[in-house]
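What follows is a single chain, given as structure tokens, in the form predicted alone.
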Amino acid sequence: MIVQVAQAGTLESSDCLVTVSPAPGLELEWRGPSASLFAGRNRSLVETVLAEKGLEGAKIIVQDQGALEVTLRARIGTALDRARKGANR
């Protein structure tokens, strides 16, 4: 369960800034120059990371600056972990 707002990443080139906050279901907002080009892959990636963490809902905003998939996965996972801090897991 997401209990607080948390972030991971930067706005540097080839990185992304991920912000996570509590929400009853998945709310995804992807910003960046290639957001529409990779929309399907991006949603699938977020859903996969959420499932791996045992979560069903969160509001996730990704400001993508050209990050590789491995970077996206790491930033999303870290932001989710930080948002769960203090919660019984």
Partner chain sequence: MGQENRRVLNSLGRSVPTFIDGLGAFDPYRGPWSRLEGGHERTHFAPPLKGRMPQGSKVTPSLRQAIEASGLQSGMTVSFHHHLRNGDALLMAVLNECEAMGIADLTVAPSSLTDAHEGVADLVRRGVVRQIHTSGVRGAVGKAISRGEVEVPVVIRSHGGRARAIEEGSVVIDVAFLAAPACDPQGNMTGALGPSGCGSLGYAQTDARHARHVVAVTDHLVPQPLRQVSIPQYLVDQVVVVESLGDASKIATGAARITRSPVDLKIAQDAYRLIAASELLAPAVSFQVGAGGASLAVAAFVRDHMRQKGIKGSWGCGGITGYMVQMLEEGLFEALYDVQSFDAAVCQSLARNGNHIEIDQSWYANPLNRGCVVHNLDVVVLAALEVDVDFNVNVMTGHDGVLRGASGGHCDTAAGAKLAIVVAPSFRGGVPSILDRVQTVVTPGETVDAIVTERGIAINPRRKDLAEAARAARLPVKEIADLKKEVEALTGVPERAEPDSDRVVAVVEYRDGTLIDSVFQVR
The other form holds:
Amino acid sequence: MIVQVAQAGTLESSDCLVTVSPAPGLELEWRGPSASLFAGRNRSLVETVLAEKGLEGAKIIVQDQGALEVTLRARIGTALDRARKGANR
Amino acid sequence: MGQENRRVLNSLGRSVPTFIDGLGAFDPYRGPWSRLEGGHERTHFAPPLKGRMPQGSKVTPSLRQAIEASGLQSGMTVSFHHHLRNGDALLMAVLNECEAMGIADLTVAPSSLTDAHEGVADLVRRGVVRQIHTSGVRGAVGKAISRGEVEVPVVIRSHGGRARAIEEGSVVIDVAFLAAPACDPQGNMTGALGPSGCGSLGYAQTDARHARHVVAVTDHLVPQPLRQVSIPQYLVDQVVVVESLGDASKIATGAARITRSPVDLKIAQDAYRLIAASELLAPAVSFQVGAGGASLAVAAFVRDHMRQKGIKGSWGCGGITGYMVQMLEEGLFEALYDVQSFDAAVCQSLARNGNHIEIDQSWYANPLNRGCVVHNLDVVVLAALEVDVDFNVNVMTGHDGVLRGASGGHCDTAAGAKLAIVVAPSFRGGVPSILDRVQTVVTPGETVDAIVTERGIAINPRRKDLAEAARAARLPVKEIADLKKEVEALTGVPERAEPDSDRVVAVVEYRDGTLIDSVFQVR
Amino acid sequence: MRAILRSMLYIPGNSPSMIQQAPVFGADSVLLDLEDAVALSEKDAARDLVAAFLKTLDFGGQVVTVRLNGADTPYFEDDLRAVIPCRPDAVRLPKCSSPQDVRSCDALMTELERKNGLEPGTVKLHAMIETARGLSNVQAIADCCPRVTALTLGGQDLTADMGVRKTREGTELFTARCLVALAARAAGIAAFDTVWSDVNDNEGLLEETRTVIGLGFTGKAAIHPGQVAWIHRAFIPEPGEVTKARRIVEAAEAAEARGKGVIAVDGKMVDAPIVTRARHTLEMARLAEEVL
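Form predicted alone done; form predicted together with the partner chain now:
Now the complete complex, all chains and molecules, led by this one.
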């Protein structure tokens, strides 16, 4: 379980700003103009990253500025790593 | 209210109504040439002839008195032009005045609606506006229509389609309120002069010739004779002087600049290379590009090419930008046909250069007159919101299904040109631009020769000759299905929601008057 | 992979909008930058992002390289650990001042390659010469390790280290350019020139690129996509040169076909290095026509 609130990414176009905070299960909030177009993908993408990091849950807020899948994955991963390391950001 | 009785599938497999209450019967689209071949004659709608006593004055002291004198009543049709772009204040001023006078249920038929016309959404809600015919809708108006707030489906027309509809009498204008940047007391007017100078009044010319009553509204009354005349006095019933036609900073826009976006430039460069490969960039070439992003940037590459090879083109047409004017002045074109000036930077040229020719909407693109300019285009470069694997193009609805674009001259020029190129980034905001099926077809794939993206060029299978030439020029030609897959590998595949409702909120007319697609209500 | 790299486009390592378009600008190679283009607070994020793109993005025929943070920074090892498994064509090691700098990096790379099931030496190393000491050791750096396949000149840092001003004319870099090109040619590896920083002066870029080609550089870095075409333009051989090269290569092929060792064009003997250069000229002419 992650112990800290952390962020990764930016609000520039093609990027996303990911904010994670501790939670027992997955709580996902996706904001952005294309959120509804990719609703299913977004959830499974987050679940995959969580599993890769060996985490069961986190509250994850993604402000999606039109990021590609690869960017979303990387940013979510960075945010979770930061939260796990306890880097207070 | 049972607004639509029945729908059929047209030749693109799109569901379109055959009859709409309040609008009448429609034929489904059957291909781009279904009404052009055969040469049969139709009746041309004509407005009434009216006489005037000699030595009278046409100048009416106020907008309200002009409306009263025009005989405008609830349920009638009013028209406007959108040559003042996002700076136009006239459309709202007239409709607000109508509301104050208790006139309601109007049909509004402007050449297009711009950002300056957001207030129309509220006028719909208050019952002042009941029907809309337009080329484009944006912002609040697009949302209101898409939510189903306009009872009778909105009719979306191309510029050529609008001229055709007015000339054949499908749209009958009771009163045309025409913003006139310079006007004399007899109603002679031009858009090339005055503080609200906008350039061509091409769309307004069509309205002036067909409306039952024409009101010229100006903020720059000049003594007779105005020597540069776009619309002559014998078409004008009244002249109203107002303080201002709108926001000068949004009317008198500077010349559109070439994009600095590296992706747009890459797209433009490949589009130019495709044009060069087609061998159409030869002496006497005719050419049209849009004003936006990659489209205008193509002109920059073409310009360099023509200069270097010493090629002199024949004409450029369409929405004219300062950039095209520079090309005219450099002698790269013999003439420009200007139906609409995209930036006010062209005013001087239009006023002084005899080779800069103002043309009306029908001359520009009406498919059912005896020959329009776009039918002799060699090359056109067009933008797109989204395209599909059948090369159909959507420039009307966003990926949420909401109306937010303009049909413009898109389908007219694509049909007319020898080479119609659509330029678009392969994805925008993480959403792919190439789909299995575009949300709304405005331009049929049958008239699109190639789609150029930053990740490759897809060429319509009908154009094997073009594909061969492009490959010989070592251009990155890809099958459109492969290109789509390549992009989806980056973006993922969007889950397009089915429309929330079966209710048609707008119909898209093809230029010949057949219905090419329907726009459905969203939440 | 391309054999000839005329251009190497810098892409900031923490900018998704740039990285996602890296393949489309027509550069022969790209450099995903984890060093100067990334703020200290974002080193981890850029590393994750670059690694993710290396794994998924199709770069086409482009050579893909990554600029690491310096070996003297706390990011260097993490950079390598993240990047090596993604198998870029090469990593660029900044501030190479001695053969030892290169060997240490090589050792860690070898270890990481083994760990990830890669043949040692799979990922090449581009040594960046941007200190006075590095410049004085440049031949030894070029020769010290087979993994080094290119030298790259870093003009900004070098002039700073030398305590001199970087000018448009580049007189202050003249010696450095000669030394780097010479060392690279002697070692039979590539040499990349430093960036042209004025993105609004493409004529200047063209002129400088022509100059450095004349000094023996094989390629030049670009800091803006718009610079790529101008760099490539500098590599286009003169039409007369191409005609001559074609005749030399044809004569060489004919001699080879007849089993003759001696090549003659217009009655004059032609040496093997001339044939090699002629082949290179034809390759440059071919690349000039290529559209990515």
